[in-house]
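Only one chain is given next, in structure tokens, and it is the form predicted alone.
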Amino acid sequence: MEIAVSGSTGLIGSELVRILRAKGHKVRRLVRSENELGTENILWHTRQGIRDLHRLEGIDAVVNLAGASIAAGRWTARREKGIYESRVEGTRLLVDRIGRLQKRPGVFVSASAIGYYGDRGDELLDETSSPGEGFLSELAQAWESEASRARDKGMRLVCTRFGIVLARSGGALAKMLPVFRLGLGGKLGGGKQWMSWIALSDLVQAIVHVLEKAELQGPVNVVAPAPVQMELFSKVLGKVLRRPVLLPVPGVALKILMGQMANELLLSSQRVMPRELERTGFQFTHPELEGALSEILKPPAY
């Protein structure tokens, strides 16, 4: 296939292009610098739109993983603003730009989280669920409704939540290594929120999953099948690090540093299914959160 992707230089996005291009497709990837241009690259902006927009005539899908980290400071009103532009509006303008080619794409797949269901305790949560509340439910609510217009424009839709994302060179679990080796990891808040992971290489292969499945419409969420409460994350991230886990970290405390990021990202207890992946045959290289992180830690090979 031919596939575009924007957020294509981000953790997900460069590994998604990797593993396409080596599976033998063609990538184009939407960039925003013109120092990354090619002849293979295209010059896009959320607000400014898709240069040479001819030049996707003809694809065969689009994967838009553009957005602004969530996680990289405060929730500022201004910081707000921008992690909802960058995916509102862009994936509208997104939408909106790949509508107007004569040849259209058969896929639109957009990233979404499982911020959608909000805190839910321990509720067993799967694509039928009803959205929650909160900045990050009501982001990922008008997400994909803007993402829900490539249907009415005759493509396949495809809204990917994301759950956690493990990985070594990024995301949440590269900021937790420095402090759990140090011996210095413990549980947050009451530990028993339920954590929805996923590594990162499963991710990126459920998203070729969702390219690849016709049947595949819709809401998937895009977390592996054991989620696990952050008690017991703790106590395996320490446990395949070789450290003790003894300092846990005070809710109050969280709240106090990072306002109301803590509440949403931190403290809510999301227990999501990946129901419309089992259902569809996908396989996980790594169902198990201990298994996950064994390989995800483990030293490389030279």
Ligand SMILES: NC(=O)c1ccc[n+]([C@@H]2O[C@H](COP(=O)([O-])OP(=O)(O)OC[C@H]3O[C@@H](n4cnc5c(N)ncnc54)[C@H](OP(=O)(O)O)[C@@H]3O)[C@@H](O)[C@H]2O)c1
Second form
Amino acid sequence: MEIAVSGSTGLIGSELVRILRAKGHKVRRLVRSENELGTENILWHTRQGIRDLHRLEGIDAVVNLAGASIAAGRWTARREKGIYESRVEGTRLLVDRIGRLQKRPGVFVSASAIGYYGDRGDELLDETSSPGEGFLSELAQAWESEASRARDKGMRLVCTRFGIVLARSGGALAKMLPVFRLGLGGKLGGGKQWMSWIALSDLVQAIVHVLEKAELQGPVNVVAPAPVQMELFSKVLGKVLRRPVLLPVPGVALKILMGQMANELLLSSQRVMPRELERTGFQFTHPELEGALSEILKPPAY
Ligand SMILES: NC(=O)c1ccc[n+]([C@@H]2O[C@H](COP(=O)([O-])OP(=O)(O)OC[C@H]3O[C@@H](n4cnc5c(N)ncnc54)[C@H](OP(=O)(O)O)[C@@H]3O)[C@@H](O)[C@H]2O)c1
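Other form of same protein, the form predicted in complex with the ligand, not the form predicted alone:
Below is the whole assembly, all chains and molecules, this chain first.
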């Protein structure tokens, strides 16, 4: 297949591009800087459009991963605007421009997040569950709503609701590692909140699965089938690192340090099941947390 990927330099995008190329697919990276323009890449900007749009004529698929970082700092009004616009307006622009092609791609895969469900305690959530409340939920709803216009333009649309991506090189785990390695890690807040995680390698294979399975459309939860509560996550991480897990970090301290971001990213509870992936036969390499963390954190082979 020939596949256009936005957000291709990110944690997920860079691994996806590597795996797609290894599988023999042709990748056209949608890049935002002239410096990144190569023969295969195409320049785009969330407001200005896609330069040389005709070069996307006849591509088979789009994977839209672009968005300003959610966890890079306190959510000021300005940062919230950037987080929102880069996803909602960026997706609108991609759908509009790609919808103008004579030969449109068969499938448009657009990133979303399990933040869609809001803070839901112990409730088991699947793709049919209702949306929740809060900034991240409203963001995911608006993001998916823009993406859904791809369907009106004749493309198969899948919104991949990613869980917490576990990788050595970035994302939530990379932020936790230094503290846990010092033996200073612990559960955050009450520890009863559910964390729906997925290993980066499984997530990338899930995107490939979604691209290939013509029967999949609409929202698809991209999470491992065994979510855990935060206190168990901390214990397992300490065990894999062989470090004590002693110090709980009170929710109130997190809220003072991080504001609303602490509530929605660290303290909220989402117990999400990958029903659509399971229904369509996706096989997880890392269905359990301990095995996933052991693999992700094992010393690299030279
Ligand atoms: N990692 C997770 O745990 C997680 C969980 C749920 C959902 N997601 C979602 O999945 C997507 C990919 O996640 P990721 O972890 O790979 O994110 P990431 O590492 O932050 O990468 C996102 C990419 O988006 C592009 N980007 C950055 N700022 C932008 C802006 N202002 N406007 C347009 N594009 C911008 C950049 O790629 P270029 O420089 O190549 O354009 C960047 O590398 C994101 O939309 C994220 O919200 C991630």
